[in-house]
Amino acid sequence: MLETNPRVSNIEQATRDVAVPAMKLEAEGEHVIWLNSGDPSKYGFQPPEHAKKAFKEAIDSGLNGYGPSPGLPELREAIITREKKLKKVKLDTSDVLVTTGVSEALQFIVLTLDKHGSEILIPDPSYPPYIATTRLFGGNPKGYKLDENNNWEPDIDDMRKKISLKTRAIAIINPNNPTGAVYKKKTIKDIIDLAGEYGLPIISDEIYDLLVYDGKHVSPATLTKDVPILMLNGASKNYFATGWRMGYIAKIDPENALDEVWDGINRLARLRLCTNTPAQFGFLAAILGSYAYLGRYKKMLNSRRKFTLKRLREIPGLDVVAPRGAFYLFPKYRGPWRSDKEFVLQLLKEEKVLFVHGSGFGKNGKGHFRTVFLPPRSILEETFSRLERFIERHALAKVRA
């Protein structure tokens, strides 16, 4: 038997890994309520019609060949327009690179920054690819604490303690996955100041920047004066086109500190040739077209968010911080389970409801689980009735024991 690279064998992606036993149950004829994935298309949310039309027209017009490695020039111009309008950020087309989703953007950045054993500071809890990608390329994902007692805001003191001579960048995810937190302006400013003090760039994941229900999203790119920012965004969440796999990196680099890094990232882009050409035309139309759909969708999502929060807070044994953005809640549970993964898998087995175990998002996620509030209210009601029944049953069994 051929041996594999151990870094590949050890890859974990919690949101997808838990789907394996759920698919097995469905193959046996069971019906599972899937709340493990932030995929709005599963619950009727679709990209805007003008974007879908442009995607289809590109295919029908024969625009099915290779595109430029950095992305179509007109799409990059549209991204520049978007970021200038939303964040007052000035970019040139050479500062924008179109990627196959934010996942590829992250891979390009981590691989380019990596020196053997180097560290990237990531939020803890964090979206799992930040952990897995850094490890895959030989680096060390070093988690800094998100403070549950402070609405899951980054703990700046803990972040400072985690910086070492091996640190290559600080990553932030805002609005946050898995907690739904939206960071205060002061927090963002503190992170910028800390990064500047140690000469570090910031990787700023802003894929949910338009999906804020309470407060306002603040981008580091809006506040920085000299600290370089690699801003990540794409079509998956704000434009509800998860399967199109459209993302981008925008480089904000006031003092040209990232010239070599940016050259490396573009070399990787050329190595993989290009992203999906017809999808780029769809993404272009989404950015430049009407955003009326977004108002309707946010109203629906906000209603489901409020119901989910209310319902979870009614269940004994659960504590949850109100999310202010994205699609997620990250409750803490109490009970007899030996681990959060056991909690999630036992719930799946007994009640056919699938969440994601909190430890899959990092050490600070232990004792939690992540759920989405994407489904309609009828599904959410059934979900939390099953969850409440499950928790009460096991709490009673513990008392009897």
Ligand SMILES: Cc1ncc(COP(=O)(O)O)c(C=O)c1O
Second form
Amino acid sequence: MLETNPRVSNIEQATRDVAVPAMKLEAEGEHVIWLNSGDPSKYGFQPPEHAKKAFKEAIDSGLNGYGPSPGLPELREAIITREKKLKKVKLDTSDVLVTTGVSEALQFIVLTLDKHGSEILIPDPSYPPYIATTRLFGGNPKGYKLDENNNWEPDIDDMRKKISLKTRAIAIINPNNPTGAVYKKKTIKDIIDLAGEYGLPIISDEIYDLLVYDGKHVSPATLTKDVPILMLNGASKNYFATGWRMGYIAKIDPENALDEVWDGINRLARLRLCTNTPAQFGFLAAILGSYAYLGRYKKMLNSRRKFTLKRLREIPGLDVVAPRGAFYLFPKYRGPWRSDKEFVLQLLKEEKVLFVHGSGFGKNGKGHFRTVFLPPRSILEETFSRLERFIERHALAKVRA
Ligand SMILES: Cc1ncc(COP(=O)(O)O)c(C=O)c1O
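What would the structure be for the form predicted in complex with the ligand, given that what you showed me was the form predicted alone?
Below is the entire complex, every chain and molecule, led by the chain shown above.
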């Protein structure tokens, strides 16, 4: 048998790894309630009509060829307009690079920043590709604590402790996956100060920046004076177009500290030629068109968020911090299970409900699970009665034992 690169064979993506046993169950004729994936399209959310139309028209009018490696200039201009309007950030076309989702943006950044054994500070818990991508490219993801007792805000003291001579960047995800936290302005300021003190750039994942139900999203790009920011965003969440695979990096670099890094990122972009051309026209239309769809969707999501929170808080043995953005909750459970993975897999086996185990998001996620609140109320109701039944059954069994 041919050997594989251990960096590849060790890759884990918890949100998709748990789907394997669920698919097996479905192949055996069972019906599973899938709450593992942050994909709104699975529950009827769709990109706005004007964006779908622009995507289709691009195909029909023959715009099916390669595009420029950094992205179509008109899309990059649209991104500049968006960021100026929302965050009062001033960007040039050359500061924007269109990518195949935020996933590719992250790969480009991590690979460019890597110098043998470099460390990237990432949140713990974190969206799993931050861990896997950093490791894949030879780096070391160093988790800093998100504090559950403080609404899952980053613990700045812990962040400081994790900085070493090998640290190359600090990554933040705000609004956050998996916790749903939306960070306070003071936290963002403190992170900028810390990054400035150590001369580090901030990787700022803002893919949920329009999905805030409570409070206000603050981007480090609006507050920075000299600290460089690589801001990540895309079509997947705010525009409900996960399958279009559209993302971007916007560089805010007041003192040109990132010139070489940006050159590296652009070299990687040329190596993969370009992103999907017609999808870029769809994304452009989504960015510049009406946001009426978002108002409707946010209303639905907010009522699902409130219902899910209420139901989870009614279940004995669960503790959950109210999410303020995105579409996830990250409850803590108590019970007889040896690991959170065992909890999730046993729930799947017995009740046919699929969550993601908390430790799949990092050490600090242990003893938790992540659920989405995307489905309609009837599915959420069914899910949480099954969960309640499951927890009662096992907690009671332990008391009797
Ligand atoms: C924080 C975060 N970043 C990035 C992504 C993936 O983004 P994309 O679909 O643009 O690759 C996700 C998807 O769930 C996410 O939650």
